[in-house]
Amino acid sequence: MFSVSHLKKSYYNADGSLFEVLKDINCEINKGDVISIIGPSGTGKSTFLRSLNMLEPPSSGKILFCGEDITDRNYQLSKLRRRVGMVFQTFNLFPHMNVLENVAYAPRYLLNVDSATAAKEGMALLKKVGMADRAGALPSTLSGGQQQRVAIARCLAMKPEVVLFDEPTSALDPSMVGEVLSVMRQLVSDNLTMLIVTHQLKFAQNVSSRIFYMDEGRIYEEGTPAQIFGSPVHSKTKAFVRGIKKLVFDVENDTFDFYGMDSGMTAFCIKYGVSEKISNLLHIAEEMSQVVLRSYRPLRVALSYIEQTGELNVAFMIKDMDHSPLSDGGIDEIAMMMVRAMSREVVEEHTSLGFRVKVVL
């Protein structure tokens, strides 16, 4: 349905410098696809989605929809927007109209559907999203989740071939997210073509036929949910889908700020809810960086927390080394015994950069 080639979008900052939001996007979107677009904030996910219905006209590149170039200045965008619906972060319901009137409005005035038919079809859609009993209510009397469900019904009232969801749950209280995701799961079973910008990774994994992982203004990696969540190719993708949070220090010599490293590690553990591991972590970091591996500096010390599993580990990387430093003579065995006693596991592994000793707490 969509064929996107060399899509770019740039803005000028207040100081006159150029900021590239999208950097050469290329993809194909087929009928029946359910594509979740995931990635860190600020990587162009919403801009890409909004480009597909020309709410964000690209700076360069081409977008074909059903064979027609929608970036052509002579293309009538009204044709596109009748076939491609969008659900936004905010609900944008007409405050002076009741729920049914909000849903029936566009078919009546844009598609020339008679009032009785628009109302009948509107009620069917409200029933579909679980809002039929609030048909006469004003938007101001509804919760955020209820308003978003009405907004989805309003979008579906135009009978779109494609629906674009721009973080539809981001403005909701956490207690209301589930009701909106439940409605979206129903739409998947209706074989509607959908593109969804979302931070709900479990939802994306369960409902999508394909995943786009965006980073640095590009589709950094794409594949099936099994590929992206089970065996991603790139380390950035792996870190994102596993919810890996990192804190890195480079220990060059004895002048390094070890007190600052302790403070940073303590704040990291508090932030991610593993404060009970602070004492062992600081002892391990001290023994490994100042005793066991002191003669192997410079060391890269990387603290990682994996949200998906709750694992906390600290790794010590020695660049360009081809074997484990723990196998060398001269290692302080007493210090290493203390490290092993305070940890769950010590993993010695060769990497493309050198050799890493990872201590799992």
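The structure displayed is predicted, hence computed values, not measured ones. Only residues modelled in both forms are compared. Numbering follows the first chain given and starts at 1. What we label the rigid core is the largest C-alpha set whose atoms superpose within 1.5 Å from one form to the other. What changes on going to the form predicted in complex with the partner chain:
Two rigid parts of the chain turn against one another between these two forms, and the hinge residue out of 26, 316, 243, 91 is 243. A two-part rigid-body description fits the chain between these two forms; in it the smaller part is rotated by 25 degrees against the larger.
Listed in sequence order, the shifted runs between these two forms are 246-305, 309-361, counting only residues present in both forms whose C-alphas move 2 Å or more over at least three consecutive positions once the core is aligned.
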Second form
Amino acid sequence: MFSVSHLKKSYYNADGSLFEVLKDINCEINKGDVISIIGPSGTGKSTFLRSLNMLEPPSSGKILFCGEDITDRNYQLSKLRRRVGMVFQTFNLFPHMNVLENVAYAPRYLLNVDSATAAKEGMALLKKVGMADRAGALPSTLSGGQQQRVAIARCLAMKPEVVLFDEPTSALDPSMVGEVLSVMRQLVSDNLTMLIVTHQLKFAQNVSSRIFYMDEGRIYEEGTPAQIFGSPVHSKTKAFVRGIKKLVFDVENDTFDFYGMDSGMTAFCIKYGVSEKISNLLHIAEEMSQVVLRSYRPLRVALSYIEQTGELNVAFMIKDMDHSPLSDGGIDEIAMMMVRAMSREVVEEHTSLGFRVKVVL
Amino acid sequence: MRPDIDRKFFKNTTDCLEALQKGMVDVMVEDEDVLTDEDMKRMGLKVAFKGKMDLPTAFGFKKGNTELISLFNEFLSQIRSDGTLDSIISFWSSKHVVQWEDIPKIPEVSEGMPLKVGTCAMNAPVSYVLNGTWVGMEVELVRRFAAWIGCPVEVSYFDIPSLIFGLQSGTLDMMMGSITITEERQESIDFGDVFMVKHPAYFVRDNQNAEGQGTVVNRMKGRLYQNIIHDNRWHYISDGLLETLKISFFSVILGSLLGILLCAMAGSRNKFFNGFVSLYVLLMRGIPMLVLLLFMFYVVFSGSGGKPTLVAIIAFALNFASGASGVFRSSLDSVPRGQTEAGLALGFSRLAAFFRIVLPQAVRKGLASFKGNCVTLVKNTSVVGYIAIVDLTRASDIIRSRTFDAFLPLVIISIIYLILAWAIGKILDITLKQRKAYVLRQPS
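Please supply the coordinates for the form predicted in complex with the partner chain, as a counterpart to the form predicted on its own shown previously.
Time for the whole complex; same chain goes first.
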């Protein structure tokens, strides 16, 4: 359906410097594909998606749609766009029309469907997205999730062959994400060809036939959900799909600012939504770095949070050490007992750099 | 002991008379023949004493226009020798109320270039409007002069600086209005021969003579009759209203079109266009409307012998365009980019997305400020009297100059302006707001 080769896009920044968003994109998109595009922010996911209906014309490269080059100056874009629907992050419903008029407007004027038919088909689509009872309402009176469902119905009214979803749930309150994803799941089962830029990794894993992991302005890794989420090849992909967040402190000697470490860890936990573990974490960090491993310096303290599993752990790394410090004599056994009591698991492992004691909370 | 004298200058006799009656000034110095005995009795005034000073009065011409001046002087000496001049002066200076029927009708030539005469006086007996026609001592003189040289005559009302400018720019041929020859004036214009020597009179309040008769209601009835019904004076108001409407309507249409053009230029990527619009808006915002109007009339269109109404429409359209372009631009910018994108993504062309999706929303957002601009324009048109257009405001001046009633005519036209402002809002609401972009009935 789409065949993209050597697609590039660059902007001039305000200071005149050139910024390359898309460096070299190559891919094939086939009928029936449900492709989720994932990756860190600012790596060109939306830009790539928007270049597929030429809302963002590329700087160079080719995009073939059903064999025709849509980047060609003479290509009639409105023809393409009638066949390629788009759902926006910010919904972009027409605020001066009610829900039904939003849905029926484009078929009425672009496909010359008569009013009665447009209204009837519009109502059928609204029923499909669960918005039929609000057909007469103005968009401003709807919740974000409801607006996005109407936007999906509006897009479907043109009977598109492929629909581009540009972060459809990113602007939504978390409580409304579910209703939009359910509607999209229904479209997947209707065998609609879809490209979805999303941060909802679970959803991407469940519904997609293929995943594009984008980074550094290109499709960094591509594969089935099982490949990308189960056994990613590249370490960047792995870090992203696991959602590993890290915070590292190096304790060189006893002049180290332990209070600073406490506040850093507190902020980290709040940011990733595990504030209930703050108290245990701070106790463990204090007992380990200032009592149990008091005589081991330098000591690297690494706090990690893995989004995929929700695991929080704190690792204590002693460089160039070949055995576990816990088996050395003279460590404070009582303190170590307290740490074990407050944690789920204590892992002792030898790594290429030295020896690590990992405490899982 | 001599009291200090605080001098105030009034632009016309009506305002000065009102100030005298209300006690804001104690003495009014004017030509002795400006009020009839009847007027003075009605207003409770009297002449304290007459001045001894000679005021040689003459017509003004463009400096160096010797051809017209000598013609006029020849005409003057002719009517002086045959006694016509004396009878004209005695007819108009007799201090009784002149009736329309008694005024000699001078046959007028209708063909050819008119003799354009400006007057700075709108009061009896010099030059004033009666039954919609300019009459008065000096008006009769120029009518006779025009008939003598065989051309039509056109009289219009300006203040003195505008008259002098009009002579210099060629918009006018002669100026009048009880103009006294002074050395200072002789520097910028030439005068014809003196046709009359006037003397000033010192008017003061005369409490014994004040007329206090009648109830408040009856007095009000009398004033209303004087200002509206008598001599069909409401005609001035209805004609003036029509003129105000004409200027406002065409200025809004022309100005909006120009505003659309400016708005498009401001939105373009062309740096020159952007700069031009910024400069234009800066100029129009900075120049007072009256100054722009006078500049257009005396400088830009001075040679064209221009129709004042047309000049006013152009000047107001130019001014309106700058405000309108701002309103258009900001209301278009207030429609989020996502709206255009949503339209494009559905398959609308750029043009269709603009007209079908963006524009209806922009109209809704900009309507209130556009209405405000229109109302401001209508009220601003009240300065067109400066270029001799008889609009609603100038109509009230004409009535005031006859009735010496300072306020009632102003109250009447204020009410009319107020109704106009309300009506404009309503009309714009009905034509722009009520029209929905697209209406669809829900199938039952």
